[in-house]
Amino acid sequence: MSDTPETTSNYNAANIQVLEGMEAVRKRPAMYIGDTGERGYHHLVYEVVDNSIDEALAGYCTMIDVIINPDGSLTVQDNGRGIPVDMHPTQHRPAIEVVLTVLHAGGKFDGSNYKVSGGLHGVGVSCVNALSDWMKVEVKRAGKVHEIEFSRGHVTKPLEVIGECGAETGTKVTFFPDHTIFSCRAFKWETLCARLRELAFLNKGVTIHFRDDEGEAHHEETFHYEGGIDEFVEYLNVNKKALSPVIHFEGEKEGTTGMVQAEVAFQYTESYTTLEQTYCNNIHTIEGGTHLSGFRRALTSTINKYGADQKLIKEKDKVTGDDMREGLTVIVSVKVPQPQFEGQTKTKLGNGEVDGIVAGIVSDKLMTFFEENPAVAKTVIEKTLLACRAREAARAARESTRRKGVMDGLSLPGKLRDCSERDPAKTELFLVEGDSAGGSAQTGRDRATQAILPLRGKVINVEKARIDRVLANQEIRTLITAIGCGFAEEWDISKARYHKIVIMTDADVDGAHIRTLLLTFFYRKMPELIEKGYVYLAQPPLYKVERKKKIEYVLTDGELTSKLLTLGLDDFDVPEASGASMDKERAREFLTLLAEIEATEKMVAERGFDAAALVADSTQQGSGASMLRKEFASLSGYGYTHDDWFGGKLRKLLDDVRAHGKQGLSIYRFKGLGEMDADELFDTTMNPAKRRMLRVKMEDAVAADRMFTLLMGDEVEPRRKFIEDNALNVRNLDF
């Protein structure tokens, strides 16, 4: 930061400005945090952490601790200045109480204490308080430790001094979300990790320590990146072949509301995709905005000018900005004193002056970089020209097919069995593996609303192919035409012919591969379909179970085991180690534990480990070994030990109960969708009244990009290692 931090004494109750009340927060929480599901539940954490990050931006905070507590509450603690605790001059109550109970109350409106801030609207921490069953806040300030407690936005324990802290300062917020408001019930480690890692990249030098003390996982990780966004780019490109070093520019310029700081880091790779991550005051501007447009404009003009000056780009080369960004990974991070975001969700930056500021910094410094690194510049331009030629070839192919009425929806593919309904909000397109399943689906479907598109063979892996090769693939062209949105520069989501696109493949290795190829295509080439929630995965059953002429369908092996154990308990005595019979509920819990032990033992055996040896060897600390130990420790509650399992006694009990449950049952395992007749396929997998489907979501674009690159990209060794480590890692086992 270029500004020298102001003294703590300048930040006091007089800086807390009250704009309005917050009565509507509990009544309409989605207006303030997006929704009341998983996304909103985690947004509560981000609001509190953002306050600590704002302290870091102001130059006062270097350490942030985030802890998921054993009771499911969450704590955020920092070493910033601490929320002011003196009396507010107009509210006549402690400033901390005002901050936490009044909407639009905070120290970020006049710009004197926070030069830049993500929490501009001032609703964050007060909303968290309002939507929490309880909240406790401790503040270390002026040598004292202060504490105040709340419940659903109301003070339950007034501010009081509870101890001494010497010269230490900081804020500790602990809250438990109100489960009468949220459908989500627990914080997800992976979700919070992604955001905290991102914040550490964006604020080099800040240390964020994250720990999960809930349940048995006890994850712990520390994020600290001295390289800042340069390391962020390297993290994103870890499984890609680099064509250039990470190129970094930064600068600042006075804007209409204060100093605007801009930082850019980017790198070219051999990939055919572009990844642009943009941020303003640490807020991920998913829809981009003026900072992104400024970078793009500068990149295009600089490459064009340098290429023309060096006679590397000729007049006949009709290169575009998209060509110049193929294979580019870029982070654009700006700090703006008074950012203007489009909408409460803050997904697009609107400050017009930022475009020119970013463009000016990038233009000047990129031209200098090219002049000092001509080999890198030549590599970038050669990749640009290759992308241009591939795009032109693809355009010619599209023009050729368009003359025949294909690709623009005028002529639908012959193998598409369309529905009669024309309202896309009511229609569904099933992408079915093979003609056999396609025939069953076509016969059994609801012809009014359900369309069927059989896919022969495997679609091209778009992660490893340029656009001209992608469009040369017949299955891809058929898919593009059926969906109706066009492709590349002609893309228009409003022309989607179906608002449910359902991938329906067999539950085997080939089916999983086809499903992954289709997901790769949608993620890389039609990501808006996923963002809009239009892409689904069908969940066909694995088993058909018939008993006394009653048929039931079972989705997974685990569900089948559970069913057999439930049936097996009828007229079956399950003994305690002492010999006494267990009641039905206790017996069900015991048998479920035995089934879990059996499944874990099978997985570790498939990885080449002996379960008995793992349990006996206390030096084995991997999660596979620890999981087995915990399961066997649970046996003690029933009077048994692991010797009873490895000796065969408990294995036989489990087998006997399962065998008893199978009596009178006919169990059939489907090998593929084609084995189901039309009525059966519709009833189990396509009928909206009965089916189960998974909606494909893209909650973490960074993680998704890394995973698609790893699994579907050119680099073989990282993929081989990942598969070796995780092929049997259903429960995240490691040894």
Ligand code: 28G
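Model, not experiment: these values are computed from the prediction. Residue numbers count along the first chain shown, from 1. Take the two forms, superpose them, and find the largest set of C-alpha atoms that agree within 1.5 Å; that set is the rigid core. What changes on going to the form predicted in complex with the ligand:
- In a rigid-core overlay of the protein, residue 693 has its C-alpha displaced by under 2 Å between these two forms.
- Annotation: Cα of residue 227 displaced by less than 2 Å between these two forms, core superposition.
- Once both forms are fitted on their core, the CA shift for residue 472 between these two forms remains under 2 Å.
The form predicted in complex with the ligand is what I want next, because the block you gave corresponds to the form predicted alone; please supply it.
Shown below: the chain alone.
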């Protein structure tokens, strides 16, 4: 093309557009991807994978590979058509360069394109490029392999052909997030797994292969679901007893901005809880919206109509939609050309017409389903009636206690030692296990801002009881009154009497049990407390360490070991395998590794395995075996092998250093909170200036739901397996 003044100015204009765009993203990253922490970091991956999903939705891609690379970068590869590499007609550069450097070049916002996927922010892969220290893109297309490279959104290596590929096509993107922008440093296996699994459920038939090549851990998973969202429901219900088959409906209808597609899959279970997960364009709409309201409306009206026709539901039965959803698990997934997201977190679908479209599809087909499956319909309606009666009974009980002033905060429970401050933003409620700890907490607390509620009786397992029985539980009633928000229909978060509710239990099995019961209660019955970040776990110390009359408290076994190693290494010579002595820094890293090996070996042994045999047997792929292998691979960095460990040489070294560190120390292990006196408990666990607390987060609703049904439900075998699988990573049980 001749270099006319016009094209030159066009080129310059386009160039400026790129420069400004990339700079805008880097200047205000949070505006484009939400935040620059863990969420934003993982969001980068979702943006890239979404491009592959779009290619799959267009019918050209069946396989997506995601790999966490050894250097911490991440690769996404698909077998789609490959991003076009020919010259862009107006931008005078290869189309691929435009896609990767011009904001919104994917066509998501022009509406002309039926592009329905997209991350929550839907900002496109050019934003990922702008926020990456480097990015490399390889395209197989028209027989050739093309490559282009970028740094922080600007081309560093222009597009070139680097080889041939025959008939193969596809796109491969590798990027390394810019660590001057993000505070997060690594991709998390569990976080990415959850999202990739979800995408595979939502886009049936697509195969997503995920691998972690960072370190020796070598996790690997393949997600492929021919059954789509039906299999999603089965996955969510694995530990529940089914009362119906999975029921699936789908349909599409022309909306004001194009074709709206909707599909729902649902199943009734014996559980007392409801799980509704809704999606629009593969985005999890946490706050629900019109697709959910459409589904609920159709379910309620159809059950009412069928129930009345069959004389299963009488006029006097005041059944509500909530009653009809007890034990229900449902996935609603819609594709909308121009979605409107509303709500506090922009995860509520606002497009009004979607309500009617979903309701239309569900009403018609559900009535037919009930008529063809009267036994299922009868079971569902019977459960609905039981839920309705339990709710009525619970309400009557609440009415009578309210008249006595028990539930409204007018008369606080006698066990509660309240604080004097009335501003909830400044106050804390400690839920304390046992009388003696309750006594110490009461004496030691800051009376102005800290309230104590000792829990003596048993906290009911809300996973196994209907609402009327839950409300009959004395510990639960006390809790509800103390917190002040009311319950169920009367729930009002603004009435919370404390903005910190701290679970303070012993670090033993009983303590863990009480903690899980309380968390189950909060998660199931007061989820807003968790969403608002009001729930905390206290971290009482495990050890008291005295040295030269100075007392220190240590929170975990890991910290104790670390302390002993620091002291022990002070004048201790640690040799490399070659015999040369290590410097302090390296010796410390080495001994820390040995301590990790020892801890893993111990946990593996508790599960009845022999570590040496596990490592030797290559068919063993469990978390214990892979953790040990990873640790032994690191040993080679010091010239040692696993034989040096199992032979006892390194074990002895670790023992010697620790013993050296213990000299002059007295170490006491606390058996429970009750062993601490008031001052000690306050100083270590309650004093806001010194304590450490864990805020309970509930980011992955799917994982949380599965965990609670599993931990607290009826099924014994899956629970045993879950606890065993997670024994090596007990933190998972702590959320």
